[in-house]
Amino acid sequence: MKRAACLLMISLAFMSGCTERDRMYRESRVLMDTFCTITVAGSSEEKARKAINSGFAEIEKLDGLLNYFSEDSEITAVNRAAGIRPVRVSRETLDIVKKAVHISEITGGAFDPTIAPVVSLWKFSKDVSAPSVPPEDAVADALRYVDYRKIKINTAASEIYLAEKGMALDLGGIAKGYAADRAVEAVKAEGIKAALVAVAGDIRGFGLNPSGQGWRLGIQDPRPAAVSERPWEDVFATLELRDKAISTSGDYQRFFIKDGRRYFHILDPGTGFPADTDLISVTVIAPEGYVTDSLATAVFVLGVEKGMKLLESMGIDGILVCAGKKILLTENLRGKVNILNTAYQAVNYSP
């Protein structure tokens, strides 16, 4: 349901602003089936490395608990027991599932972590010989098991129960943002005053970089003029992140073209097919990563009108890009986004 994200940290320009007492330390590892990068600002390499290790340890822990593809994860245990019995889980798994259900509720099901049976039918590949569009009857059958309201949570017993056999949870649309949140807390606990955690493109930062500014981020161009071997470096806009999280969903990360139609991995839980939307990219900025991660998907599914209404009602910032390269900004972001590519034009949104 969720994409490998599409944000680029632009930090080389800040290195020259670092002093001997205040420098940036960065490390990347492969966790949660993606690249994770933790950058911290500090005066001591030993302290910075300890904080980085703490952040990665938190991400690794969550990977073990939440991995849909692991036979040993708690999510797999919950899925295996669907329609049979509740499963006792860790406080982390309980917490993220509760958050996922809450996001499902406020988005009217545009985000739904029980979409796993439908996701399993799709294979998004640019290889024309690979399986692509599943039969409509198979999608319709899988949709019978998609309903976040059938997730039963017993907080007192720390148990999760999927009420119908055949249901399954896939937290791919919220787990990376949640992991960034938890990693940030782990880094803060080590006394670090400024850091940036990126789990793929679900990013959360706090404090100021060593030059005394917010973290500068670029948003990937969803329709670049030419194919690049490093598309994540092709950005159409930049902005500054201060004590916030940011995530992007788009129709360009995992997709294939068949019979002239683009099929992409952001599925509408109501239809089981790629979202029929007027958007090609959605970026959400909010205080917490689990919110940006899940809402970026939900807003994409909802489309411009409903998506903008949802963001504005929640007081959450968003950058919505339409197929004609028109950019819509929530009110608080106007004047704060630097558009680099003149093919894109910011327009006023009027419901």
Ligand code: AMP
The other form holds:
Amino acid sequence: MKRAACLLMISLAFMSGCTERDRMYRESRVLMDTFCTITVAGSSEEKARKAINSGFAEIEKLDGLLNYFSEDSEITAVNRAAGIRPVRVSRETLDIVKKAVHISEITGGAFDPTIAPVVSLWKFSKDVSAPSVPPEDAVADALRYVDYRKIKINTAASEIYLAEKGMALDLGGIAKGYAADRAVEAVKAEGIKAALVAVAGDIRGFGLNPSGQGWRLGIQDPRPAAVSERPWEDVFATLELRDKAISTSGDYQRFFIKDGRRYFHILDPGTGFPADTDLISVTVIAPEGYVTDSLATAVFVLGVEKGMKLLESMGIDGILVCAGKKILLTENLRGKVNILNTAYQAVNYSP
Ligand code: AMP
Ligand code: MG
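Having seen the form predicted on its own, please provide the structure of the form predicted together with adenosine monophosphate.
Below is the entire complex, every chain and molecule, led by the chain shown above.
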């Protein structure tokens, strides 16, 4: 398992459109190399199960198209043809790559889906028994192929071309949020009025309860006091999600410690090394999952000042946690986050 869910669904009450006879139906499957859970509210089990199946079918389809490690995914085909020729892809692959390039542009390249050659030098997987820091010259060499501006997209022909041999796409920082978006659409299309789709820590919900409550979610403690079997259940704060998506990126999700230093899976495309900021966890809340997923990664790379500025300028909510367990909230979120763990303290951010 690449990454455990870092946002926990705490409780689900009745939701909008739910009658008293409505019940909650939930199912988890392993897809996109992680746990995916779909919860829907409905009065008929048959209808709910059908909707859940449609949601999972959508995630499975995207997994097949976008998986970096799969021999026959479209992303692998694009990567193999780098510097050689454009590759015709499906509507979905074209759409997510366009969105990834857009996020790269608005984050000034802090998010960059061409980071793959550098990612493959780092071994953050739990299966690696002795992870090591790659040599600096190998990182510098791989960095030469990292540049989202060299992704050429031909919309009319539905083609993607990586302009240089050695380039490769890794959509690991956006695909889960995108999958949550698509699964939500699939569930809605089945006539469901309220549901929550969680692709690991990238979650999108819709529907509210009759008294105006949304889905209550918890954010995983990035520095828990004790090692737990189920770390995602150790939350430091909770909040309510109303018709929005939420994603968390943290330095505790995939990492190793070497010579007293923590190395983790969020890489700075400027250096090829793990993002070196004061941040340990970034949560982003916005209408769409592809935005929250990619911006959580990007804000982590940008650091507190630039990250807060970007979120505020876009009117997007964020919860940034610094190494000293200080929490910074975007303005709109103040008073809406319930901090459970007193070791964490909300401080007002002033630019
Ligand atoms: P997330 O867990 O959503 O923060 O995404 C991290 C994953 O995205 C990593 O495992 C890499 O596959 C990829 N990634 C790492 N750094 C970046 C970056 N700066 N821009 C885009 N993708 C990245
Ligand atoms: Mg992300």
